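A single chain comes next, written as structure tokens; it is the form predicted on its own.
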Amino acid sequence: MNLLDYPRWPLLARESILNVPIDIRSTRVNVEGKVIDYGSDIDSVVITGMGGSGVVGDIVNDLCWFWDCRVPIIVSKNMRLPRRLSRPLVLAISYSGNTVETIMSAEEALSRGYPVIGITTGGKLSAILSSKGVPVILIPKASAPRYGLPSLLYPTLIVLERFGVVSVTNELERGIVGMEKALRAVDEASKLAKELVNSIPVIWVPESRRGVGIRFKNDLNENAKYFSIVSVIPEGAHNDIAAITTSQAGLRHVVISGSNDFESKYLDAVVDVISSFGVKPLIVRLDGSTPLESEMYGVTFLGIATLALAHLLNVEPVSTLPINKLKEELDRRGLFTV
């Protein structure tokens, strides 16, 4: 089994905090007459994003359940910035720099007049950003967007630091801890992958690990091409449960939980109820001793069985061609003008 980049994951972390500029509080720009200070207060982040960019603002809200983040942290998603914002600090995450959705909310950010920060490997998104003087952080290539998480992740943590949102410089080697606990346990992970073998995938996951889930749900889709299902506890205990009762061919349950999560004898209650109708669900563990460490070993941990599952099926994990014909259609309509 190839596991791709995945070996190259704690270099990858270490290369890319590099490229965070360390006075990157002094910088201003003026765009279309606005004086942009980056030196000011803020009162939130707005992280925006898609696909294997877009989960790091996944994982860094499953962070700041454990961790005192200063202000809160919102994920976009989508082509547009929320409407009710007030300082925000803008991260615009884009691995190709070519994602139109993040282009755009990153215009509209800077037309606002809200602090922006690019994170990618180049395009579009790092020569708009460029020629206006916004901050770009470079980061190592891979060999496609969600095998560069940690480039992505680790110049996130730093800005945030940088910015007092939280600290996280006594945790970025727990989480390459956790990267490295992974990467020795690619049996445990084939053996998950056989049980999912000719199954739909239900993922279990406590709300302080919903990044977690999301990014095996992404990984399964991307890698293994895989439909799934990813249920968040305590939500998913007043409505995804009660699908229990009814016949569970082709599915197979995975639950997901750290030891220390805040959520442990919930989900342990909700795992009881789930065996008592006669399903078993697979249990994976995420090890760690910081949130950081057992959120990393996690997102290496199941995307390494993504990958095994996708060379059970003799599927090829990289390539992505619906995706890829959905962006040329978009363009084709002329839906988007950056």
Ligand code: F6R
The other form holds:
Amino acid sequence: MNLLDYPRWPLLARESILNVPIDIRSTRVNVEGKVIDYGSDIDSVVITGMGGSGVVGDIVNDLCWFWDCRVPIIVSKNMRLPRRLSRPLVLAISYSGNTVETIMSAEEALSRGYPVIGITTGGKLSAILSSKGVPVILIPKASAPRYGLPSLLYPTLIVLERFGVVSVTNELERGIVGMEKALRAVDEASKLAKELVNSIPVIWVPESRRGVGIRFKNDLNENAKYFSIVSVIPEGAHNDIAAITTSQAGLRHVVISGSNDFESKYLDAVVDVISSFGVKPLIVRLDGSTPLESEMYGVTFLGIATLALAHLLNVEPVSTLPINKLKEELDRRGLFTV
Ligand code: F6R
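Switching from the form predicted on its own: structure of the form predicted in complex with ligand F6R?
Full complex below, order starting with the chain above.
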């Protein structure tokens, strides 16, 4: 099986940290006559991006269930920014730099006078932001956006530290340990893949690991070209779980949790109830002694499992033709122009 960029992930994480300009907080830009001062205090962080780029927001959101994040993190996956923001920092993350939703959000943020930082390999986002003097963190290319995750996530964490939102210096290395552990667990990931052949996976995750669940679903969609469902606990215990009484063909239940997650006892109860209806879920434990370590172990391990699944199914993992086609179609219709 070809692991594509995964073996490079620890290196990508380490290298990408160096791409964040030291003096980012001394930036001042003038947009449409408004001065945006990056040294000013912020009261929220909006992370805007789609798919393999947008998942960075979900991961940061997970981490803030464990870390003492100083301001709320708002994950935005739309063409518009949420209304009623006061003093946000806006991180516009687009691997390609050509995703219309992210570019439109970044432009809206600037016209509303918010500090924006772009994280991208280049594209229109980089050109538009740079032309206005807005900071852009350039990251290296990978085989596709989702395979460049550490290059998108690690600079984000450094930026958050520079803005006093998180304190991550000791955590960054643990995250890399998590990726390395997962890279040593390829056989186990392949075993999980075998269990998922010819199924629709139902992924049960605690709220504090929503990002891991979403990322697993996205990787199943994009690598293995599989549909799957994510049920986030406790909410899913008030609706999804009701469907367990009918044995719909083809579903395969996967429960994901970290050993130190505060919801783990709740999740154990969910597993017992599901099992009492004759369903035997697969259990994936997120190995790791810190939140970032177990999070990175999870996204790496499950990502590799989806590559193994693609391999078993003889599916080409990298290309995502319908996504490209939709981007072209949106462009052709000129509904959302940048
Ligand atoms: C993942 C993937 C998509 C893109 C998404 C947004 O590998 O191809 O999920 O991440 O279409 O594009 P970017 O990341 O370029 O902004």
